[in-house]
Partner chain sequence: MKRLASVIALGVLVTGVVPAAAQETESQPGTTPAFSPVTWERLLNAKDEPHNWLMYSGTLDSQHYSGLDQVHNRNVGDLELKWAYQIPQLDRAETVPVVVDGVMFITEAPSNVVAVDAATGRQYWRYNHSLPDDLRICCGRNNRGVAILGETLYMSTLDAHLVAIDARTGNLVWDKAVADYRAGYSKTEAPLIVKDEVVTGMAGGEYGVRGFIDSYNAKSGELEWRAETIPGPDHPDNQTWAGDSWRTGGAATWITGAYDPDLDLVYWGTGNPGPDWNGDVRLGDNLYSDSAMALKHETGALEWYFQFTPHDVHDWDAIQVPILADLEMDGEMRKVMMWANRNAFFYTIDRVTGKFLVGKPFAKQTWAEGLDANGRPIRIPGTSPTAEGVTVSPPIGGGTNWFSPSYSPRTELFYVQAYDGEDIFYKRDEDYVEGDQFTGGGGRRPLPVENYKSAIRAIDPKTANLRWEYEIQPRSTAGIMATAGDLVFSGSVDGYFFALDAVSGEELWHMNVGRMVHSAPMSYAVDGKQYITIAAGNVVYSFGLRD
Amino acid sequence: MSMRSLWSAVTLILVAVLSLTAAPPDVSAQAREEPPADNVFTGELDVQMGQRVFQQQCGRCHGEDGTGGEGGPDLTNGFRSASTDEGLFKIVREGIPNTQMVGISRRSTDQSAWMVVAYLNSLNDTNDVDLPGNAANGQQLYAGKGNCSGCHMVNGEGGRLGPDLSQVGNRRDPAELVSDLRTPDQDVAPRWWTLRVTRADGTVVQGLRMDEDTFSMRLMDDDEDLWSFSKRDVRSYDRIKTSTMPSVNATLTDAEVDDLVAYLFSLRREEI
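Assuming the form predicted on its own, can you produce the structure of this chain alone?
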């Protein structure tokens, strides 16, 4: 074999080897915004793994249970910036440009991101539930005999002395709603405690605990007026950790409680 023929053969071999070892095109970026065709990341184990990733990487801003934290919104009431799983995946993976929302670690896999999506969807499970009550009757009780609208707001209408119930069905299941109505003192978040402040002149101001730190406190009275106090300028203050909401046991029948629960559970977003 001549030297020229030898070099030609070597060149052909090198070209073949390079074509076999060259990096394939990055198709992951193209497929990243699409959910798995067989929907494999939606099982119970996926939800549990997604919860773990969420708590490690998202919990500081959104709270470990997804109800909100240091600057991050509550994710148990639907998602403001995504209407599909694909859109939610993109936000989890990449974040939202020009905002404080950053995606999960670049070292995390797309599978981890889909598991986080599965976990977030589990926090917003709105599957229909067969309830014994009548939601239409419950709506009338809410505005009338139950007098719920005096303290609670639904879709911008009502009072501010209790939690906004516009989408309460997304974050409370029927059993929890029954407990809320019958035993409201069972689990009262600090946000809904009452402050009773005795001022230096002996007069007393009492209302919903809106804010408190080492040096000051703020409350809203029954007329929804806001009061601010410096702790060093008051004679005393007490935190009342029971609920301001009375139990319905003395005012509503069992059937009426069922109706009211049916209405409250119907207060959900229509779609994610």
The other form holds:
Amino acid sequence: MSMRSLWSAVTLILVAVLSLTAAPPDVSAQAREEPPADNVFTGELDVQMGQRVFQQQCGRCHGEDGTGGEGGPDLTNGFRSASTDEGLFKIVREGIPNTQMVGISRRSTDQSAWMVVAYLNSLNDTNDVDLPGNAANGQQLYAGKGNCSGCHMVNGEGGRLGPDLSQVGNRRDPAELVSDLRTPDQDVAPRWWTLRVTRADGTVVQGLRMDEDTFSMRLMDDDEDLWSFSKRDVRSYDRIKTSTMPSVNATLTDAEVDDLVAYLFSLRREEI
Amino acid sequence: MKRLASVIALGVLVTGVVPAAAQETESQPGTTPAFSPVTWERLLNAKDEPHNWLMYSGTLDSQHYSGLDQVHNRNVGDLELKWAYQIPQLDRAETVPVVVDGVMFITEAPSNVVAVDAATGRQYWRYNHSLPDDLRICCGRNNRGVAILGETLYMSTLDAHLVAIDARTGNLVWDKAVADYRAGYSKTEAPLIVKDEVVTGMAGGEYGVRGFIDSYNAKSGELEWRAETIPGPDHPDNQTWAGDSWRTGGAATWITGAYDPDLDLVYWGTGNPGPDWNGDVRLGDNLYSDSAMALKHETGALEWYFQFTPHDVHDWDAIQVPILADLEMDGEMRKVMMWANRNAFFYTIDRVTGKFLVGKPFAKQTWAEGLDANGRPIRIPGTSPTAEGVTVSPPIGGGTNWFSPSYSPRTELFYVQAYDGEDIFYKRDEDYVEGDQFTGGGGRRPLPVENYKSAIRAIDPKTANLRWEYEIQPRSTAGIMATAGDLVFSGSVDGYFFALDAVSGEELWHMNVGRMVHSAPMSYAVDGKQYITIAAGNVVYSFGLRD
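Since we've got the form predicted on its own here, give me the form predicted together with the partner chain too.
After this comes the whole thing, all chains and molecules, with the earlier chain placed first.
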């Protein structure tokens, strides 16, 4: 067992013990006076402990798996308000002023906060993995045979009728990308459903569902024009929950799908 | 692939059916296919499409004036709230939305933008900018608006980036680091489009930065030119800074400028010299701090400058929106720039040459005997900050500040938010440390705010004389919009939004919207209906006439 793993095991036990006893309010305050500059709680057990704390204290808003919820953003695709572990720790510990984001319980230790940081980083792990495909070939397929750029943007270039893929490698792992390409109807986000609106005169406007509420809806049509409808002013509307993207099964070989996945997985934000 | 959506299989899972009564409607209100690309020609002629508000100040001359007159001084009492958009951040909004063909773009703290239907306030898309956790910002997580060219929005961010965003989707097109935020630079102002470039400033005047105005290629994001607001040692004006003080002299550029297409000049204000309140370490006039700069757009070369407050020691940034108009003065048509400065003086300047034409105090001031023939202040001795403190008017926040004034070509009056306050100014020694605040002092208000007069003042720019004033209690730090309906809209710190008669200053309508009004109103129309919009607290409200 390495020293780090040993330390993690010890801290796991410590945390377990501490969690059984009510920590006095000033314990965390004392510990916060001199937070370590780097996270020393980054072992596998630390991540597991961090996940547990996250699920208990953060999951209600950010989702059990950190992918976001009604109260908090997705934390698996980078962080909007932190660029360092120290910054993440501060937010986990203290929250973000002027927002709904509050820090974890004052009764939680700084160590727990660091473990949450380790867990959050694990959700954003962009370490390279060995993929069977060739990313350079995949880039050519993306623009050519795959016809992806007609609907998707990468760094400002491309169409608007599908999700921006500039950093898709940060939010989708290779297996998910394969699934997206082969069975696009399997998991369609509401943003990419289609709204089919029949207006009072019987004419139809159809497009991607940008937003909808009780009384109104907004969509982008095939010409990439924006439309806004009051529901009371239209005859009817339909939500079509299938994807507008065709499966690649009929157009690309298995090797080409591997290449395309390799390219898409390479599309990630620049690390600071 | 634009045909894709029309050839999909219709796997209908949920169907909404509206009541029969609604089906009988012949017309189709509420449907708005939007929007057309905003060309440079459209921006040049923005006055010709008053139903849109195409840039921060409405038009390139920055008059912050709406040509719409459906709401006027006889029916303004029939205004009612049409919609409200809640910004999901608690920060005080300073944004002025842009509206293009029925789509409104609203910036939010810290550095986000959302597109909404301008008739309902409901969202199309949003862009959230990722920020580092160690920002250096003196005065709140502010953003004041976007610029648009073609189908791309341009926005400043608190980490001193300029981002280009697709206006139909919110997708990021490019992201340019303008300066190093770790050294105290940030960006809060709405950029200004000039031809095919994005002209933009920076903030950070309290951090010992060195100011500049940049112009970027709108398509590629490449820097076309940078105009330093503090000249380097190879320029004679560098001698207006003692020693190396120019390196940390501030002169930030954190509010949007104006542009004259005939002269091809960009006009931009500059902020305080640094350290703010201790001028001992930067003896000299400190050019071009607290100045209006006129830059040739092609190159960024300085055509002329006008320094309002030489060697400022009170933090009186010349961070006001320059308002351009052509006025008949002494029987001659003059191309002028009107400027109510934080130092409490109003100026009318020839914008071709930078020559001072007329100027007088528009708010209480105790620091100058007046202006000389060139518009230079004649300083009263003993008004500089000391260790013990010196009481001076105007206060640190100024006789006015960054919030937009307005000019009506109908009344030929300049409308400004004025404040007759005072502060006790202090000076202290301070060393520069990169990334830390570098202010050299501070100030405090000696009496409760109710002791000081706050007012909207209408000034005749030909004489700098006061035409009328409307007193506000306890005070206002809101921008102003005049309209072709002969109305002046503004607000107050205690949440009132109100309309005055532009000719007389008489109050015609008011409503309390709950929280501080700190931004400027704007106006637009959708489907023939005029809207008046204001951000207050963290909510954007749109008003229109009762149906």
